[in-house]
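Only one chain is given next, in structure tokens, and it is the form predicted on its own.
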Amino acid sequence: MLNDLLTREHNMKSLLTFLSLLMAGTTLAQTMPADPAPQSVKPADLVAAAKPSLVIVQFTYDGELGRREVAGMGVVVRDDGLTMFSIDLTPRPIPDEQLKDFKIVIPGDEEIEHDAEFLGRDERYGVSFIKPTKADQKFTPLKFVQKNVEIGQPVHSVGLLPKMAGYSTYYASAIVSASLRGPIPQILVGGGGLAVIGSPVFDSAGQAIGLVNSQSERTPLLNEPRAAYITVDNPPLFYTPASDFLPGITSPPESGKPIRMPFMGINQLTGLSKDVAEFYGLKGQVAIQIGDVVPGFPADKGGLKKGHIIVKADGQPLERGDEPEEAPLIFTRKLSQKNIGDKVVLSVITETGKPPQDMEITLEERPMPSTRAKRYYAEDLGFTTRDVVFDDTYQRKIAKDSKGVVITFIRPQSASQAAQLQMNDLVQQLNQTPVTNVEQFKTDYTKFRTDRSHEAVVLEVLRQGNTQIIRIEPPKE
């Protein structure tokens, strides 16, 4: 999360070093050879003409433990100044509600701020979007194409370097290694590195082609000091290709309107090793087998079964990754940038020994995630709440209308942890009162609080399917 960062040691005197080098244009990535290709651009020039789109996204997360300013980086793709930005920087964990006081700034000697709205995440083709509040500034936005790569090709990026390197910007060059199949599409390079997570990766003509996005062990921070030496360190060998975002960018997320995702009602999915897909005939095929349906969605209503194996969907095979456990990961991925009403036609093998059968399902809006539930932050014993949300029941296999909050946080040395709180623990009654909703919570607990303030809180709680009570000490003063 944002306070998962690495903390690996490092000399400040190499870091001042690498750091001017940068600032210098030097690239610190393993010399390339030159472009051979009679179009290739100009470091210098491809700098130049992509630094006008790239800007700083800055935000304040303000969770439990206290405030905290983060920044970015950002691509503007619209001369409105929609700005585009990889979703690690707003992980889905964290609720909208703590993201706030979004700007976005334009670097340089007099950094320029502008005040801006958070408009969502897009899981879709995990990226975020943020817009300006005011229309009173023409900003330069990047264009990205589809273009395909071949290995050998040398790609090039532009980044921001840290805020304590001024967010200056910098290149960097490397050369395409391997094509990888999995849920998002990646492109791994060699023989250097790319910029900064949410930086645009370019061909040699100067075509915006990809973005650095998520990478593993990488932080997408740039206001920490050991994310300068992070990113000239270990920079990104992987970048999406523009093909996989570009429809996000063309719908993006509009102010109060989160995206709505589209839901089947399967989970559990499971790829088919080659063994037992050709126990079922599947020589060859890729294959998914049906973990669970969930009752009332439209997996159920289409007929779909736990145990069923899918083999086409739509009439066609399904995609391959590298693995045979990517196949459910890319199959639910395609389904989430389906429209809510869309009919697709699976091809499933419902019992051994028998040819597969079209079914047909109609896709239904996925049922709101907790990061769009009311919280409640009960700061004096130390824990949140939140309104249930169909995850919480489905996964306790209760019913979808049950009520209750969950405790989504237990600060540290609180005296909801001593009296042994748990993250998840469902609550149904405050003080043998039944819980509504976060909101009656809220006005219960405040009541009980004020008028009380000595006594303890009774919790009636479920957890692991287990009634438990927790009474929890206020502090002493």
Contents of the next structure:
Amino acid sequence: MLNDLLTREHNMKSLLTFLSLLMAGTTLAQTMPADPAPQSVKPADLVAAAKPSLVIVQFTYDGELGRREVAGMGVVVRDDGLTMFSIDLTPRPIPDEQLKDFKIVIPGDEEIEHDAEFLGRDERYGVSFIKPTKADQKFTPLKFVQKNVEIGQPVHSVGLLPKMAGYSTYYASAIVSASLRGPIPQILVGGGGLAVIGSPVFDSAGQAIGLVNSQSERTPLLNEPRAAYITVDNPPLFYTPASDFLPGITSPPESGKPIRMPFMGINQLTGLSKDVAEFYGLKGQVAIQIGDVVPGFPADKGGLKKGHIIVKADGQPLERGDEPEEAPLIFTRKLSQKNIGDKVVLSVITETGKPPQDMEITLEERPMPSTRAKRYYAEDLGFTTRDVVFDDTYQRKIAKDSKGVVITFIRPQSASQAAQLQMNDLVQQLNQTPVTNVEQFKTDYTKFRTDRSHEAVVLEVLRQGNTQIIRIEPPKE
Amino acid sequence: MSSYPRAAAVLAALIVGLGGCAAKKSAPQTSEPFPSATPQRVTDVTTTVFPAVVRLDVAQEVYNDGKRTLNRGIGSGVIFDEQGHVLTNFHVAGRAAEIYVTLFNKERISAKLIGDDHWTDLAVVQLDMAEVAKKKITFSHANLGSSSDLKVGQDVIAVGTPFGLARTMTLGVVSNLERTFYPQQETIDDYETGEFSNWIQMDTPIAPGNSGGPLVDLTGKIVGINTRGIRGQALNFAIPIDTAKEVIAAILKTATADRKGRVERSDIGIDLKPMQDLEAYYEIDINKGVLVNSVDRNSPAAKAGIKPQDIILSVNGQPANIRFPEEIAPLRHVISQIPIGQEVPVEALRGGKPMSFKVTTVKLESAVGEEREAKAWGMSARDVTRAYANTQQLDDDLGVVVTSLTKGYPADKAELEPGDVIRFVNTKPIADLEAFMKQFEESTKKKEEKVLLQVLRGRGQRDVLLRISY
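Previous: the form predicted on its own; requested now: the form predicted in complex with its partner chain:
Below is the whole assembly, all chains and molecules, this chain first.
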């Protein structure tokens, strides 16, 4: 499932790229029931109404490559200043501890800065949250509502221009072209475009009905010089309807308490193609084949095995995507929105020709992701290590309780690069002493470097199933 | 650096008329151990060697876009016996389906591949001797010398067909006799190469088309086979003739009328690392032992209990002292020469303590298995070898791996991907390429319109349905 989350993201980006190239006002066939034609609100009024809720989310990335200021767009969603923004602004591979000095900035001639704390990413809904550290200020929140749209309906978005344009508020409008059934529902627009990533989307009655979120070849950064041109020349063409992320606003993450994700322990899921589905007597049905079952996790405990075919979840047929490969992405995303301890009943074909049988799976907490693993930067030799997490052992097909540290960064031109240490090497020994975790590695490493600073560091690492002995010659200076 | 592929060349004719005979050209007589390249001597050597040097026009069997296709190219070679055997490079004539040899006398004779060995980048082909006799053609063959007597600085001549330029000899000197590219693994179309000997480096100009041609000393003896170089630089490389002589012997010994000759080597499944600058760390004398860098999963060394960071002192009673990268290939060679299946003692140190292991050698396998096409399905596949399974971290070596797909054919339409490992065809287990081809042939014979494949992609298993129209 960990992989599927990443695959889902990749697939979505591929889809978006494809569609953005394909679409130039083409009308697709998907329709949704819509409310009666709303009364139009004037663009200037819409901008004026939205403006107080639009803020700059600003923070510092402080990692091995140095420090960098980051600014992107956020929307205040609660009167205490709770601010939601695209998860793309805080990419998943960057650990929380490298994101510092968060601020909520109210744009204007006299920018007002509020110190803020990062509450975390919510992978279930593709958004992140920050909140002012002091609760002494009232903010103007924007209220998102769930509302269906129909093809041809105008939609409007209000965003902030990049820093070089003074973070000015701007307006963009478009026409709904299609509603796409993917793991993340998306509304495709034509006849114009939407405002920058992070902008709210409104219907003609002025109700906030969606958010411009992740899309390929568009940057969420507002303080990058190129951003201004990208935003104007190449406006976003997709938005996520509010129905998809509203639950995230209701229960945002708490500072220091990352959202605990549920985990079933099935991996490498395949949406059955029409031909394979027919072969199994599942004509017209959505079905997912399980590629791998992680030993010791809920699916394994519940009796699921690789090769099994899921046809229903909790008695309901699986949700269809626009193509078979989207079915597993939709399924895993739905699963991620459940709670730890929830029971899921899957109807599963375990043998060709036999009717599906129900299997009850109790969801457990997802093992810690690598982004939350403890890290240590050995600056003198130029590499970063982190604790081993479940995914490391799974990918390498090694015991779940394997010890060591994983290399996550090699500084260019460093001693470790010269020694051909590589990213993702799993360090098993440091100077012939077994490595258990980052804490122990850091202690032993710093002691060795202090006591015997001129001697080489010798690491035994696991790389693609084989060990390598790496000798790092310390710099002479 | 790259191996030099085959390029156009034509060799001039010298010997004509003595129907069906082969003559050995005598080397110029000299008492000097390393005769210098006087104009007279260069002329003499060239006259001696040219008649044994041939051009090869080869169609090599390769698999692209799901199909078996033939890649045509040109290289060089040298006739080394009266039976019309020609020594050349694997990358020139290995996997050859068609070979034509143009002799020094401009006569063109068909030839066949007798055997090849990608590990050393060598191949042996043989002239069609019936055709030679019928056409009453003669040829001469060269003297294979010894590369062990070569010296750095010694003058050498390269002969071949660079860029198709016929009868080209170039002159230079031996630059280095133990060139290694460690830790880089050299390959030819994924086939591993250059692991059992170091290279002769020379500044003698060679270029594409020289591949497979001889490197000759100034006594007229073949001392190497020109193989690769860094284009535009005076940095070129030849395979030592001593290595080639072993390969020739093994190929000729095992070749039969319907089976290619081959070189079988032993393997124990360890990767070695030189001890240079690690002696103090491991508290061991300089010039003693070699470090075990890694041990292949399920290999003989792993089964015997050898572990990374063990320091091997001897293998089968032969000292294993490797301080520098150049010393690795000779030890690999020693291990490769142990009979397959023989239990050999390995002495080592672990944490300073002596350890003794008994390791039973296995046959060395390439990560590149035999390849075939399943034409009606629009795909080609290779056998999963033990070495491939190890590099890909597969649980076992069962199945075949998809190597290429034909656009618009069933396998492509079913979204099979290169790298997928086919484990079952219509629920029948596929142990190897032979089993796969049997299922393919049976299925196509029955004109099955639907074929279910169970494949492994990464860690995941999935079903793929091929829909075939006949």
